[in-house]
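Here you get one chain, nothing else, as structure tokens; it is the form predicted alone.
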Amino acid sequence: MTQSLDRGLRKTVDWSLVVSWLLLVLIGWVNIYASIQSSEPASIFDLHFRSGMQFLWICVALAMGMVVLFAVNPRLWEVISSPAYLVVLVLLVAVIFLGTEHKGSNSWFSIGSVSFQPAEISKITTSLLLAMVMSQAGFRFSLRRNRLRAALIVGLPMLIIVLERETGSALVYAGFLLPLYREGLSGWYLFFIGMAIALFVLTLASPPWVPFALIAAALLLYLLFYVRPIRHLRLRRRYLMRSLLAAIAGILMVFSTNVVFHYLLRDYQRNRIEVVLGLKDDPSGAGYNVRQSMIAIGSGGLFGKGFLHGTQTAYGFVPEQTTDFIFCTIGEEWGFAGCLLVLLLYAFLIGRIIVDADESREGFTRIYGYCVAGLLTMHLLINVGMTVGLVPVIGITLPLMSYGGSSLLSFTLLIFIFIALHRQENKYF
């Protein structure tokens, strides 16, 4: 019986995902320890330091992952998706009024010495509800009401998080475009989103005529290669009208960008965007974190300075080095080779989730897997982009590696729910 159980566990659980999770968590823990070292090194298990606290959170996360994998019926996640989503929406609203302010945002509940961020939990509940709704029989993106339902599920918590002044956490919700596109959302939506980002950047960083030239070029290409081949007159008129409305929306966005940039964004957000776009050189202010991070990564060379030998790390030149800028510790002490290894581990984890999701026979598991992959990808791109100066500093953690129990537990739960759902399918097929 025991041998049969062991064989069942080997065949049904994708242990490569568990091992990938464990490797990333341990690498993060070791580098958190490196980030807090000074002239008086402490034990990596010392609970007075962040490395000791992170080890405690790792133990809790591992225990939680095993409970999710072996003690909870995976069917439960689909059943509770709606009530859990609503509860977290209430928490997201409540934290605006009852939460403690942290770095300019009201997004944390503090109970004694323990703090947690509802925005982290909302990624899980949004993924679950989106997977439940989109896996229902008859759901098709060709129906407008279904597109609106999906947009509402993703957009509602995203909007509330923006009201909490957690812009970074809200941007991560762009990761949900991956499951939406996988399930049939037209690629033109992605094109228009990309155009909106390009127009925002060009309006701020280029001569005034450039964004209008981009709108004209995009409209011309759309009309020539998409609308013109349509032979049905009524259908052609419909797409022609949509293209003209899109062009008008683009023009309005160009005119409104300066209003949004100067009157709706906070000073520190404007400064960070201007530094990234090269509109401002502020090495001692908004650009300080990125400048020091790039120095740390660049000084690591090919193989790094060695564990606990990073000067930028040891003397604390990079603020938030255990959280938002943990990647620069890897770059300085482990060099390009260490950075590449970490990125390959993330690529394997995300790629394996997508492979398992595509192999799933149940729509709920497939869609949820793509949600997990999309969220991990967005976190990875934004965080690494911040450390090398390609993305404004917006306070996004590196999944599984940055210090913090709220982030570690939420990503662990997000991943292990998928592993459990995948295991459930393997048990019966």
Given for the second form:
Amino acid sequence: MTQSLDRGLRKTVDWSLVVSWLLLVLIGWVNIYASIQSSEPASIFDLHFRSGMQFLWICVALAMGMVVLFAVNPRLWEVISSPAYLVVLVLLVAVIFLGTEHKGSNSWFSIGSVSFQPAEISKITTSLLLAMVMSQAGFRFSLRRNRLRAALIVGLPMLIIVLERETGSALVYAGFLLPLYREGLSGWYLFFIGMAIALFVLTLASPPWVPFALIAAALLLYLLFYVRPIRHLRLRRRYLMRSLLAAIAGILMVFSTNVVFHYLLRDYQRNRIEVVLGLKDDPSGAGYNVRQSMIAIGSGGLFGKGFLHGTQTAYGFVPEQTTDFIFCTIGEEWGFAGCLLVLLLYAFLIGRIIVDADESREGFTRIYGYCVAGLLTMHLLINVGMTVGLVPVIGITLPLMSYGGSSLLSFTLLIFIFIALHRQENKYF
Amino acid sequence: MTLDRKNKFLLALGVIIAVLLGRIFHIQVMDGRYKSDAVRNAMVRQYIAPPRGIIYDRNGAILVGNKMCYDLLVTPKEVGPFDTLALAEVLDTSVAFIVERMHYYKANIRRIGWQSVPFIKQLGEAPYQRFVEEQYRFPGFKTETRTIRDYPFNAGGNLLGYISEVSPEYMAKHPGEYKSGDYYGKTGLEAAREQDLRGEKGYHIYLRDSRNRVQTAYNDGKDDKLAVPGKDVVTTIDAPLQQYGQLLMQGKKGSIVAIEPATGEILAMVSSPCIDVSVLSDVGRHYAEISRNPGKPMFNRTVMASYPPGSVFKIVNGLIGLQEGVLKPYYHYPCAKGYQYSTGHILGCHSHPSPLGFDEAIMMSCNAYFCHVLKNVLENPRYDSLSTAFTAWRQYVMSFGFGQRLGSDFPAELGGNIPTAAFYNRRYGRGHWRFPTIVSLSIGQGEIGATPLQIANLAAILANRGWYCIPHIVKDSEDISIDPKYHERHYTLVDTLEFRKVIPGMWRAVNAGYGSGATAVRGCVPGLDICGKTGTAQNPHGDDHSVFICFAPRDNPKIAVAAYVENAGAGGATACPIATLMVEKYLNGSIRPDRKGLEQDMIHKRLTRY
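Having seen the form predicted alone, could you give me the form predicted in complex with its partner chain?
Let's see the whole complex now, leading with the same chain.
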């Protein structure tokens, strides 16, 4: 412990990450207060209200962050990654049978008055195990075995979470594509995923010829710029076959979209997608949240209505305002200026983690950092996107700002493990 | 900097942030829609209805005031389980009614949402008191106070008019002034003085939450606006006289108009049958029965019915004859039970001595005399043709206020009708009509139509000896100054000197005593010097209409009255007693004992079935 301090905290700890963490947490806290503040003013520290509880959680998170940063040997994380992953996996399965049902999903454990979601911790353990496995010497994505291992590590918890009916949290696991991509996963995987999403949306929302045109255009460009220049005849034929198969898969996907959409998705999921695609106008049903959220943000203007002066915020027009829709409060009371500040803070936090991770000489730190960045990006994109009507309503939190100990503590742990790993490295180099 | 995978991701992150910010900028700054939606969401304007102006009579008595009434509202979403039977008892209503209403709310709960809807309107005083005591037992129910009109005098619904909720058409005609649910004066005085009476609405701006519960005043109430009460209106009506007129006219169809001659102020304006003031404050509920009534109580006969004036019009013809110089008071004309205007055609008359001078002709209302008068007027050699003479005659008549709207401040006034030469030219052909064709005009029959207001105005002209002020019902008061045109004198084309010559005949018609042959002896009130003229307007649809005009006292008159009672026979029989009772009531304040019997006869005389 004394050893770790002697090289100077200023040089070893990336304080900019700690400061942006603290700023986001405090901004979130103040806005939670604004969201519940109505005609009867109570203290921001009043434990009967969510702002007071969040303050308590912030104190706990800060303490935990300091412990992670200064009291725990960062090597521990690599060591415990496998057992922790397994334990959390067991918890994820157990919660299906033992957890309490909460808003239609079986993902919460309730112990006394405290409840927590194993899915939140699972993000950390998955990141750790992925970093551990992929940083081992000789791990190459060119080997199918390695690709399968990575897919299994990410896919297993994701699958269980889907079974818990927490589809939103499962979608966040798409963020793990980032470390995989960074470590050499072919960009074609990303391309195919992007194409699949595009085809899904276009099939639902545009004239029927559009998705086919997209497939044809992609195929044509591929053939022109990738396949034609290949001189080797057999190789060229093989690429030709592959690309044609991919196109056929795309066409099958277009035809199956309606089946998936109407038979595999639940009603509320289908409604939310229809609302965001503008296929359905349902301001009092599925579209209520989004509409009220957009009204709250949209009424903020350039500089907002001022702290505690948001009318939509104060009077409960937006449901789930302290948790999933906390961004509405920022939008309404602080306006575009506030949104800009918050989003730039997130961009800085994520970007800084990427830069730090990329500079790292240790594979474990680098891969873990990319996991953190990927998860944060997915949360940010989905949460903010949903409040402004760009993404279907998916119930996930805005990292560090939404009300709730489970989310705050797990994101704090996620980030501070990275800060600790990064500091560890600074101590040596 | 190379575009390695790290930088590709940083770029992607930048794009994501930029897309989100772009979207946010669009909805926050570019698109104003969300701001107005937010205002609609959170701000409620609670309008404060200004107290409507009070309508006073000329002596300061309240004709139309305001009183509180209580509506029971219910917010269906806040209604908990409650004792239906207890509520029914408290409200004096049936369980079935409550159950039916609650079912209705349940079926429409999506549309109603968190709104409060009226459950019972105009709750009585006793149920209101009981409800307030037991309100805690019925969550979701609450009372709301508003003011409705109150009518201390039975001064007649047609005169006062009523207020009703604005219709979409009315709102379209007055853009921006009314909101749905506001009240406006629909008829009568309420309509005529709407601009003064209504006042200006005020409002509180409140912030409400997502369940439509008011939370706090917006901006500490700095943007609130106080209601400006409506202006009070002082009318020229004499409330006791008006009420007395209503009493006299009950069971009869027709009108009474009383005017103060020197000012043109209308003292009473009775149209019968009329809407009873007891239903005026909630006229909507009684609308169906009112509109089904064959007596057409909505119809204000004093200004909207055009009748032949009958014999009272003889005075106009006489005055024109005097002015034209073709009649002298000493001219005597014979009458052999009528006037033979062409071979074999006689315009009949009743029995009276013959020949008569001008005074007696007025007093006894001789038809033949006035046929001679009009013949002399129209066949006056001064004019080159009958048509020119007729046009001159018409100009005289028009100067008495006939044949056009008088311009009273009362809404929906009709102008009556005085035919033109062109009209007869059209009907009979140019040069094909002569005096015998239009002989009926001599006695106020034929194509002449006049409203009771115009006939009363004639009485006022006679009282003033030649001029009138436009009859009106609103006086100058603290709040309101009326159009100066109501203070102007309008002179007729007949000189004041000539008017003096008709007064003795009118005086004698009333005061000559029984056995003299005078037509209006029943109207004699010793000491009041009433001057009057009867009329019996022939009515092709039934019994004759009974008409009477009078003023009193003879010198410096204080009141001029016209009574027009439909299907009531001779003018002396019904209209004369009614009009003179009005005069007596106004001038003496009470009815002489020897006329009490007459008064009772008039009050109980029933000429209609409704």
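Positions refer to the first chain, counted from 1. Whichever C-alpha set is largest while still superposing within 1.5 Å between the two forms counts as the rigid core. Because the structure is predicted, anything quoted here is derived from the model rather than measured.
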Large Cα move at residue 187 between the two forms, threshold 2 Å, rigid core: no
Core superposition between the two forms, C-alpha change of residue 258 at least 2 Å: yes
Flag for residue 138, CA shift 2 Å or larger between the two forms after aligning core: no
C-alpha positional change at residue 248 between the two forms - rigid core reference, Å: 3.9
